[in-house]
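The chain below stands alone, shown as structure tokens; this is the form predicted alone.
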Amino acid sequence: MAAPLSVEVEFGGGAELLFDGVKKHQVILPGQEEPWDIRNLLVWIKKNLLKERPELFIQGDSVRPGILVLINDADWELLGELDYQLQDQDSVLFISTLHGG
């Protein structure tokens, strides 16, 4: 069994709103079976954490797009995206790029 992690997760450029405005949450993702990937991360943020609109967030398995993630500070896109394994003090940030006109 896969050790509980500890987990620094940000949003920005507007996606915080999703969020009752928090920006920046210390997260602790509980043992289970399975690694911890990007991709159960989104479900428990889902969960956990998002409070409202998700379809602003999440677009089927993984975040919608116009969406950038950066997992400790590195584009998602060179770490395997989804599948990237969390290890434990990773910071996740997920930024909107989209904007009301």
The other form holds:
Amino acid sequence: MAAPLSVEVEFGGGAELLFDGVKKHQVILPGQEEPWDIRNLLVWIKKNLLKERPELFIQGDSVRPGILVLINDADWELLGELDYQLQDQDSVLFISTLHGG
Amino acid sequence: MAANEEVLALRAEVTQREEELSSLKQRLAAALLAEEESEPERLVPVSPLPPKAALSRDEILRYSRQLVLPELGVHGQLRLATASVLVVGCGGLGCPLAQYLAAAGVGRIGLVDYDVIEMSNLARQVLHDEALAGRAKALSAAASLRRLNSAVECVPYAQALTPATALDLVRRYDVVADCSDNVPTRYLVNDACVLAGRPLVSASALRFEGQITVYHYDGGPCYRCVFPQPPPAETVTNCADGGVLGVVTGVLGCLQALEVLKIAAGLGPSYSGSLLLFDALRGHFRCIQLRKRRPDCAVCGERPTVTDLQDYEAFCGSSATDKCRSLHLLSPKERVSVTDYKRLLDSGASHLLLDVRPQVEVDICRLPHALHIPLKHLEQRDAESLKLLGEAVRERKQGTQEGAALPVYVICKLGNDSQKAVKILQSLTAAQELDSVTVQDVMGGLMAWAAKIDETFPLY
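I would like to compare: after the form predicted alone, may I see the structure of the form predicted together with its partner chain?
Let's see the whole complex now, leading with the same chain.
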């Protein structure tokens, strides 16, 4: 049984518009049988935070192309992507890449 | 009294002279540009820049404030003078970037942009001016830079960067700056830089946010390493739809110039393998660590599949511009032109005009007789909004034939959101959540209204 985790979830680059324009969310992930990883964090976000048009954020069991996931300010690719196991006080940032100029 | 008259007369004369001067300036700018445009299009600069052994007296004076920086010094300045930089996009990022490169004494600056200057560009694209609206951005930028620093060679390319021309062009420059505004061009520039072995300083901005990084530098990742798949076209917002503050592109363009100058002077960039995020509303800069170069990257990996430039518009499913897309969700009979709507309005026939733009755009301009309900409220089936809509329909139905369906016309800025709203209203009537109505949208929206019906109506 994994203990509840306190995690900072942040959105930027326009991704926050799918979350009522709120960029920073301090969330408590409830204790559960299996450890929390990014894969089930995404499921939790979709159910608890996402306000509209999930297809603009989620694709399959991951984020859609064009959204960069950063765990404690590092590219999630360096940390195992969906399989990264969250630690208490982690910060996870979802940033939509910009193209304007 | 005499003095008073003299003041008036002088004021009148000053006004008149100012008008003359302004008209002369406009004619001069247009004449300079016409001279430029009449030159045959050169796709490539003539020759590589020759090495430079020493700075002249004038150069020493001009660059003295940066020359005394030990990190740069004469050595760095000489490197800048023989460096060439290709700027892709002469818009909100490209203008401040090119301005600082020219001011700092970069030897040659290539300026690529297929687009022409519009009035709505001037709040952020600071090399262009009012007198040159409608003219090519690449030529205008080159003319401005020459006025700033005549020693810098500016090479305008008033054409789109295409898979056919990009590689040849990129090979002729030492450093490339991506200041473009669309996804296909970003992949095109990246692949050309990888294939030509050039570092790419890439920035982007939207609303109050900006991002900057350096790709393909000294074994670092390229754009495709970080973004192997393009984003779905419908998730990409341009500056016209999302808005952007000029200072934000300015900050990012300056940061980009800094990275280019450091690379060109041999100091090395700061953001290779990392991405700087700028949030102007909160005043935050945040630097995050990007992944390493991917051994399986399609273009810079160990067994690349992209060995030639491709069709990037097909790859991204969008066009290589930031112009607004036109959706086609409705059949022709579900749409009316602004001319037909004007005729109907003049006839006095009972109907409802529904404006579905966001509040911030309604604050800019509106048709006074329109009911305003933002598309977002319709999408969310917002109870308050549906009540308002139902009441408006019932009210307008009084005095019409019993049982007849009320015509509802939906309007937005350009005629995309209005189509989405028609679909929603159709489903509401089908579910009998709304009285019987016939719904059509006004093609081209309020911008078509401004262009064809009422020229006093604001364009934005």
